[in-house]
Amino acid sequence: MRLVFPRRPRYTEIAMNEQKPDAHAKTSKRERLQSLLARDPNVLACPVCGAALRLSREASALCCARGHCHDIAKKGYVNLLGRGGGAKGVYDAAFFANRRAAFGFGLYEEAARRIAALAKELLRPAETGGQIERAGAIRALDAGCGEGYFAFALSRDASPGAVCRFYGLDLSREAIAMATDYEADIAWIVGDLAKPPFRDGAFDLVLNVLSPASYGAFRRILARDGVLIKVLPGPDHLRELRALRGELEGGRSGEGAREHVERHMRVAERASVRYFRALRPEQKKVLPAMTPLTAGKTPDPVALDSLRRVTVDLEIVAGRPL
């Protein structure tokens, strides 16, 4: 399998707060929510008993046959994570909130914008050039999407001028809600990652950027053409906040995140994405809060005051889990 990476694309913007005059200006997260789940309704998976979920009769609810039922919240999202569990630690809703801010004055842009030329490509139908030979609506999953922000960037700028449906996956219920501010066509789902609440080969796509893999549960729900896209820190990842801490040797954990990668998926093509990006003193604040190098750690007030810019440095690899 071969990837290709398109050397000049053309990229729409990405823009956090932009307000779009469109159908959604009159319906609620919820009916929004309802209506994506009613048009694509073979996707999603009971996680007590794995059985198929179906939209209830008034549509309040996701149920299987064996009447396992998931109410959708107001909100505008589905909670799949069962009993118990949840995001812990550093992974709170303010720590969400700060990396919204990130997000919000283009730390990863031009990152979100290779990310998603590179899926354009890969969901092209097979008629075109592309990689995907199913019939019908092509569906894409940002596992482990945090808050949102790359999901929505590739529902925006990845359409490869077929029907796409796209979905959010993550483990806590705080980011999950945080991303149905986004005015987009995206069904979000609180759901473990370890065991993604969907039916099998339900997805052409799977994104998984910066976050954990698990590139067994990712083989199981990926189409037999279908292709996972992972995102890994490069060694100078956001090397100035680790300086803040006096920790300068940040590659060793890409390093292993690039071996656990070899060992665990086929890969066809990567590509590094690396850029700086020069800081004002209101975004200085909201970076040691945004990553978990540094959340809840209180960093030298001095220090931080002379950061000028921050390195960001990712490698994407795109292949088929083993």
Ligand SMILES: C[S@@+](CC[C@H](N)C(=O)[O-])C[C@H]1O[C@@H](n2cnc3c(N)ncnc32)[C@H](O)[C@@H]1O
Contents of the next structure:
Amino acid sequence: MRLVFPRRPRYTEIAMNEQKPDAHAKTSKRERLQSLLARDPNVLACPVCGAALRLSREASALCCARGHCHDIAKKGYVNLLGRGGGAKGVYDAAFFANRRAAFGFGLYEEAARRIAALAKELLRPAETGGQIERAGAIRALDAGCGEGYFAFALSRDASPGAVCRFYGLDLSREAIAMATDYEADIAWIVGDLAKPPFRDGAFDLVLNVLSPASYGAFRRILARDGVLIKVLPGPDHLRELRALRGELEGGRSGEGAREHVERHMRVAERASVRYFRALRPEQKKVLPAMTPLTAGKTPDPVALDSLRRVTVDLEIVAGRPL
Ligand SMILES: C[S@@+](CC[C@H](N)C(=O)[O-])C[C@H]1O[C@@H](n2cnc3c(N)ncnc32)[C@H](O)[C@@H]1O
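Since we've got the form predicted on its own here, give me the form predicted together with the ligand too.
Full complex below, order starting with the chain above.
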């Protein structure tokens, strides 16, 4: 597998209030999801019994043959978590709001561009010289999508020309409810990536950005020629924020995660994305609470104010889960 990062023009920062109304403007979020699910019927599996899920006759719920039904929320997502679950630890509504603010000022823009370019290359159908053999629509899932930024970037920039269906999955209902704000044809699902509510081999691509991974589950839901893109923090990721807390630990981060990847993936290719982002005063405030590296820990405000820039250092790894 050869991964290429084509040069592409810089795109504008993603912010909800910058998005232009489009052809979907008159469609409610719920109707949009109903239409996506109707067009792609053989993907979802019941979280209770694993049987195929289909839209009910009134399209108000997804039901399996055993009668387990899961309502489609007015907000335009479906909760396939079953009872309990939801946001855990630092991943509360404030975390996702701060993360969205950081996305809005472009902190991860370059990273999103590189990930989408790679995904686009990997999703090319065999008839155009790519490696996807599937007949019919190509499918991509962002597993652990949070408030939806990278799934949105995928849906906007990674489509390889063939018909593509995009899904976003997260454990947090708050995050998924926020994700439905993106103007995009993405099916947003609340669910557990360790027990993903999808049928075997449903996806050509699973993306997993700065989130926990479940390699066995990813292998199950990937097609035979499907690919996992795992994005994890590089040694210097947000080092200025960690330094504020005296948590540089010899200057390296994510070592455990990198070893874990080596043990659980047959890595075909890797790339690193590293850049600095200058910070304006109002941008500094959201940073500590938008990353699990520092969320829930109050930094010294004077030290925070002294920050001039922050490092984004990510590793992008592509291959097959073992
Ligand atoms: C650091 S956030 C990253 C979110 C998103 N990829 C982004 O970069 O904004 C980690 C995410 O993993 C999600 N998560 C944690 N455990 C999960 C699980 N078992 N199933 C699905 N999502 C999970 C959290 O809810 C959170 O949204």
